[in-house]
Each structure stands twice: as C-alpha cells, then as structure tokens.
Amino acid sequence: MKVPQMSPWLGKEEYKAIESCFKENWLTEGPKTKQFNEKLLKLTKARFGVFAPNGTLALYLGLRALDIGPGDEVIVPDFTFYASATSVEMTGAKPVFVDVNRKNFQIDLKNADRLVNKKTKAIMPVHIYGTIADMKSVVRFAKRHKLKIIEDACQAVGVHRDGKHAGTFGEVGCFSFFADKTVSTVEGGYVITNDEKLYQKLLFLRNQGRIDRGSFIHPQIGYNFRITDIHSAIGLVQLRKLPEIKKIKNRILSIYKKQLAKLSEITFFEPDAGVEMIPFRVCILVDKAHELMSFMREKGIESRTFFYPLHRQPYFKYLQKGRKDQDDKYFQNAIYGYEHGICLPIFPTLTDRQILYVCDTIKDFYE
C-alpha cells in the first residue's frame, strides 16, 4: 500500500471558487483577497493583516516592519524549518539560536539570557507542529530585555492558547498557506498586527512603497509582495473547511495513539496542558528512528524526520565563530529531536485503512 506523507484536501469547491475569478475577470489581488483578509482577521481577532506570497516572505515583511536590519540579531529556536532563520538573514541581520524543550520542542528560554547583547533586537518563537509555545515566558523574556516579538505561526492557523490565537501575543505574527498547511492556498503568507503604525509600514513594504497600486509616486521603499484572487478564492473555501479539518486531524491522531499505545518504544508529541492543538504532523519520538523510517519506506509509507538543528546547517556554521553559545552542547534537545523524531502521515483524506497499515508496519518493526 502507498501512503504519502501528505495530500492537499482540494476538490470541486476550490475549482468552482477559482472559476468565479475568471468569470468575474479579476485574477490579481482584489475582492476575493479582501474577503479572505476579513475572515482571517475574524478568526485571529487581530486588528490588521496583510498578505505575502509565502510564509518566508511573511516573516521577512514582519521583520522589516520591526526595523530589523544589518547589525541586528534575532533569537530563533534551533528546532524549526530553515526559513525561520533565512528570513532573518534576508534583512541583513543574524539569527542566534536557542534550544527547545524535549516535550513538544517549543522554544526554551531558561538559558537564553546569555544570548542577549546590545545587538539583540527581537525574538522569534516558533509554534511547532500545530500547537503554541509558552508565550507567557516569551513575553516576560522580551520585556526584560526590551526585545520585539515576531511569532512564526506558520504551522498554527486556527490554534489558540489562553483564549488568544497564535500570532497575537507579540508585535507581529506570521502564517503560511503552503500546500501542507492546515489551511492552504497552495502558496501564500499572512502577517497580522494590532499596531496601526506597523500596519502602515507593512502596507508600504508589500506594495512597491505606495498605498495605491495605480500611483507612480512611491513615498517609501517597498516591493511586490501581493498575492492573487485565485489564491484567496481557494483560501476562502479552505477556511470554511477549517472546523472539519480540525475534527478530522484530531480523530486521525487519536487512532494513531490508540493503535500504538502498547509500544513502549514510542512517545507522542504533546501540547502543554490545556493548550489547543490542530496536528500539523503526527509526531513521535522512538528508538531507532532512522531505521524505522527506512523500514516504512520499503513498505511504501512516506515519513519525515524532525527538523535538522539549525546550528548544524552547513550555511549557518559561520555563526559559531567567536560564539561558544552556538556549540552542540547548548542544543541537546534539538539534536535529540532530529535523532529520535518521526513525522507520520496525516491529512484529511487519509483513510482508516492507511492509518492501520502504518501502525501495523511500526508494530512489525519493533516486534
């Protein structure tokens, strides 16, 4: 049996929504994008939002709006997708890595004070695998060191903690609508803020340094970070599906947990107590993780490792020069996650038969 890692849940409703863009002869950013923005603001309860072509550029826009640039440093979890760090590099600033906890691999700040110096301007908590980091600790840390907060909430659309949506704890929050995300527009990004001055900066930055597209007078620096109504039409349909997506994904997770409960070799990724999660992946920590993935691959099952620690990425090796706080010994949990973590398939059209096949394959490996 073939079991892919993921498969976007796109169907007739999305096709019909795209068709309406052609019938209305409005393909660029227009009325559908306005509606999509309104729905997202209602979901997140943020005051302002702007779109970007993808999650990486959403992070870049957010950082630029916070005036992050050459000579600055931004604290970033060592355990996250590469783009969290490269978006910092795009501004001319440098990412400085901090370890994560071992329970759910969210940012861990208990030893982070040593990272702060006069160059440190911001901190980027990343809400990993469909839940939310301990933002009370992040906010306290940021206030103590007078840092700005930019949340990488690319994997946390629709997720709340303490009654607040991911991305609304700091100055800006950034989202991705890539094909594997909970809500997908195939490609797309989004930045939210409650600060009107930051919102004005975002408007100029994403639209060629102007507010109105028809004007050829550009008061500020800016670029083309717009999306299309085709993307937004898909996004509107996906948002309507969000409650069902949430229900289906949590049901899939419950099946995995029930089927694998008796295997002592497996520990499931868990959110903090009382914190919401819409599973982005089914994440497990296991013995012989890479051997198990090879075994599953032979059986036609696609899986993924946890993220490779950023401080070990070949490009970011240069950051270790002159900084002892970026050595392996400071990132034991991020390293452990990569060595022991596996992401199992989860997507709305995954069948019970496929789930049971994955579970039986894992049982066969350990038995």
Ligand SMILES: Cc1ncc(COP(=O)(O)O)c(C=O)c1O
Given for the second form:
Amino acid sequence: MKVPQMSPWLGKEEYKAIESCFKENWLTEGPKTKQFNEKLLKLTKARFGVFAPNGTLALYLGLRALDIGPGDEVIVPDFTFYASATSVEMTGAKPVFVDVNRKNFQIDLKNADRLVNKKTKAIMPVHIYGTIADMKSVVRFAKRHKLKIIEDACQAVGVHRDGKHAGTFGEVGCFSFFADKTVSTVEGGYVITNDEKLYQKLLFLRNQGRIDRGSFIHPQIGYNFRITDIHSAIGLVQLRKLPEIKKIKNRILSIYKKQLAKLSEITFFEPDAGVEMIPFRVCILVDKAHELMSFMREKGIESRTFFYPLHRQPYFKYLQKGRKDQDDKYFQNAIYGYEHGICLPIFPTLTDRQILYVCDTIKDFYE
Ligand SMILES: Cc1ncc(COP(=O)(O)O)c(C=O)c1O
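Follow the form predicted on its own with the form predicted together with this ligand, if you could.
Shown next: the complete complex, the earlier chain at its head.
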C-alpha cells in the first residue's frame, strides 16, 4: 500500500468554480475575490483583510505595513518553516531566534527578555501544526517591551484559541493557502488586521502604491501582490468545506492516537487547553525517529521530519557572529524536535485502511 504524506482535496466542485470564472469572463482579481474576502473576514472576525500571492509574501506585506525594515530585529521561533524568518530578511531586518516549548513546539518566552534591545521592533509567534501559541504570554511580552505582534498563522486557518481565531491577537495575522494547507487555493496568502491605518498601508503596498486600479498616479511606494479570481473561486469552495475538513482531520488524529496509545515509545504533540485545533500534521515524538522513517519508507509510507532549527540553517549562521544567544545551547527543544519528531500522513481523503496500515507498520517497528 502507498500512503503519501499529504494530498490536496481539490475536486469537481473546485473545477466547476474555475469554469464559472471563464464563463463569466472575469479572471483577474474581481467579484470572486471580494466574496472570498468577505467570507474570510466572517470566519476570522477581523475587520480588514488583503490578499497576497502566497504566505511568504503575506508575511512580508504585514512586516512592511508595520514599518519593519533595515536596522530592525524581529523575534521569531527557531522552530518553524524557513519563510517565517526569510520574510523578515526580505524587509532588510534581522530575525532573532528564540526556543519553543517541548509540549507543542510553540514559541517559549521564558528566557526571551535577554533578546530584546533597542533594535527589536516586533515579535512573530508562529502557530505551528494547526494549533495556537500561548498568546497571553506573547501579548504580555510585547506590551512589556513595546513590540508589535505579527502572527504567522499560515498553518492555522480555522483554528481558534479561547474563541478567538488565529491571527487576531496581534497587530497583523498572516495566512497561507498553499496546496497542503487546511484551506487551499493552490497558491495564495492573506493578511488580516483590526487597525484601519495598517489596512490603508497594506492596500497601498499591495496595489502599486495606490488604492484604485486604473490610475497612473501612485502616491506611495507599492508593488503587485494581487491574486486572481480563479484562486478565489477555489478558496470559496474550500471555505464551504472547512467544517468538514476540521471534522475529518480531527477524526484521523483521534484514530492515530487510539491505535498507538499503548506504545510507550510514542508521545503525541498536545495543544494547550482552550485550543480548537485543526491538525496540520499528525506530530509524534519518538526515539529512533530516523530509523522509523526509513522503515516506513520501505513500506510505502511517506513521513516527514519536524522542521530543521532555523539557527542551524546555513544562511542564518551569520546571526551567531557577534551574539552569544543564537547557538545550539539556546535551542534545546527545537533541536530535540528535529531529532525526535515525525509527521505522519494526514489529509481529508486518507482512508481508515491507510491509517491502520501506518499504525500497524509503526507497531511492527517497535515490536
Ligand atoms: C509556518 C509557515 N509560515 C510561512 C509559510 C509560507 O507560506 P507559502 O508557502 O504560502 O509562501 C508556510 C508554508 O508552508 C508555513 O508553514
């Protein structure tokens, strides 16, 4: 049996939605995008939202709207996808890494005060693997040090903590609609804010430095971050499916948990109390992770490691020069995650037979 790591759930309905764009002859950003925006604002309960071509550029757009640029520093968890930190680099600012906790690999600010200096302008909690970071501690930290909060909620569309949607705790929240994301438009990104001034800045930045199309007077600096109505048409169908996606993915996680409960070698990633999770991956911590992954590969099962700690990425080695708080010693949990973490297959069309096959393979390995 073959079990891929993920498979997008895009089918007939999405295909029909694309067709309707061609029939209506509106393909660039237009009525479908307006509708998609309205639905996303309803879901997140944010006041304003703008689209971007992908999550990386949504983060860049959000950072630029917060006036992050050369000479500034932004605190970013060491354990996240590369783009959280490269979006900071893209503005000319520098990321400064902080470790995560070992329970669910979210940003851990216990020892983070030492990272703040005059250059520190913002903090970027990343809601990793379909849950939400401890935002009370992030907000407290940001207030104490007068920092802006930009949430990387790329993996957390539809996820709530204490009734609040991911991305609505700070100044701006950013999402990705890439093919493996909970809601997908194949490629796509989105930025939300409750601050009208930031919203105005986002509009100028994403639309060539002007509010309306069709004018050649550009009062501010800006670029092209438009999407297309084809992407939005897919997104509208996906949003309709979101309650079902949430139900299916949580059911898959519960089957894995039940099947593997008796294996003392396995610990599941646990969201905090108050989080209504949509599992982005099925994350387990095990001994002999790399051997288990090879064993599963031989049996046709695709798994993934956890993220490689950002401070160890070749490009970010430069951060260790002249600083004493960016080497291995300070990132023990991120390193532990990389060495012991495995992401098991999860996607809406994964069958019970496939899940049981994955679980039996893991049991075989340990037995
Ligand atoms: C946490 C996180 N941030 C940012 C991104 C970047 O999103 P995109 O691939 O849409 O540029 C991703 C995508 O995987 C992500 O997982």
